[in-house]
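Quick heads-up: it's one chain on its own, the form predicted on its own, in structure tokens.
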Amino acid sequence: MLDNNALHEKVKSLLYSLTGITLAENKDIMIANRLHKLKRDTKYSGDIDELLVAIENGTHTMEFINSFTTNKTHFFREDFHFTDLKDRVLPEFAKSGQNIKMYCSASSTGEEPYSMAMTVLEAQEELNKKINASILATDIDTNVLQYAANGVYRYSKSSKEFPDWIKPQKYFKKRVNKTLASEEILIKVKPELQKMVKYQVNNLNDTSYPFEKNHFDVVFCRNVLIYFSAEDQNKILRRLFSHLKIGGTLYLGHSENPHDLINYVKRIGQNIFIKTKELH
């Protein structure tokens, strides 16, 4: 049987060739947590060893990529990047008519994709012009995947993800869930959100992305990009890149740089760049 050490090795050795995820050295104790987590998940009978070479050989695979995933998001988390969104990039497709094709690369539970169809409609209200807008998101976790299609959050009042120009209740429908200890308040996306946004499985690590080439008008590509080494990060953003349009908007989480881009985009605010030219 493998000790702690050669243990936790395998499994960041493992999560890195199923995700390109590297995991930091001071995660000895999450990782123990998960794998603990993951066998009764799974109900697993063998010990871990055992468990860890089922999932090289195919078995449990996405139980164990899902395990390991980290999924910290909110409601307009970053709200620059929405004004900017709202403010410059829609006018322009709510004046030409042409539709405009979004993409979030790392969905989590859906809260960023929803803020970025709120987004779209708040304005379509100011401008009184209609905005034919998609939207897809994608992430390698099949139950945040499921947990955003649902659309259902845990909602209090003292919340302040959203900004002062969205009111929660054009765009969610209120539940109450009562317990004995408390009064538990449940929000729900509304039909005209959730028909908005596709999801779908993608892995960013993978080589390929199942998109055209100068597809996207807009990506989103924050707070994910951490979880890789530099060159991965590097290559998964060249990746990216060539799927957004000469003229398009990246947007970047507040730790995150645009790598080989720099040259090829102009910055116009907090980790915004349009792209300018093709990655050669």
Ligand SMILES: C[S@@+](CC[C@H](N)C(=O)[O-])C[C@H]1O[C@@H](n2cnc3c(N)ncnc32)[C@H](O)[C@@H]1O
Second form
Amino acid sequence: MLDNNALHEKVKSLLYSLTGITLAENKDIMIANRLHKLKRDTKYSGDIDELLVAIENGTHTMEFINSFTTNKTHFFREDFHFTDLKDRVLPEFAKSGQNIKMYCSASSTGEEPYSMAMTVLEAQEELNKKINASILATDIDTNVLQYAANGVYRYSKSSKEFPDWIKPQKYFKKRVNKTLASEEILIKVKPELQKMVKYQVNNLNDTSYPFEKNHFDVVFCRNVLIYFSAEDQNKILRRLFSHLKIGGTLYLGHSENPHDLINYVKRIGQNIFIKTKELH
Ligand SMILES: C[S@@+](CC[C@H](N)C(=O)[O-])C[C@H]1O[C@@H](n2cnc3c(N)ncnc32)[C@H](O)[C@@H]1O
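Next up, can you give the form predicted in complex with the ligand of this protein, since the form predicted on its own came first?
Next comes the full complex, this chain leading.
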């Protein structure tokens, strides 16, 4: 039987090979908790060493990945990106009548792609012009993708999640649920948002992505690169960049770095980049 140290090293290397996620040194308690939960949830009868061998051989691999991702997100996180989308990017598409293709590359439970969709509908109303938009939202975690596609969220009136220019009641239907704390209700995204967003699994660490080159006008890659080594971050960014059109916009999370892309973009705001040329 492996000692704790060896067990945790095995988890780290397995997680790295499956997802590219690099766990920091001080994650022992987190690893132990998640392993125990995984064993409980999968009802695995052997010991944890054996469970890891099974995962390596393809059994419970998806559950393993799902249990080690960090899915923290909220609606309109870093809302200045959505303001930029509404005030700078979307008016161009309203004017030209061209479809805008957007990619949300680590969508977690859906708050980010639905915020993109709400932004489109707001811009459309402000400009009084139809905007044809499609949003592809991907994640490696199949549980969060299912949650996102279902589109049901907890909402509290006192929450400051939505910016002033969004009235949640326009985009969500209220659902009654007696088991929640009194100030919270369940809300479900309306069909007009849901039909704009398509969910799909994609591992950002794969060597290629199943999309055409120069396909997207907008790419959101926020608060996910932080889980990778600097070298892998750079590789992911280079791949994502090849799917972004010249003139398209890349939004990165507040603490994320554009690495090699820096000479191929124009920075126009807080981690807002316009692609100016191809990177070879
Ligand atoms: C902290 S959440 C960020 C969600 C959202 N982008 C935001 O800014 O609020 C990070 C997400 O990245 C996903 N993720 C981690 N590794 C991934 C990989 N290799 N490929 C795709 N998604 C990954 C996780 O499953 C998780 O849902």
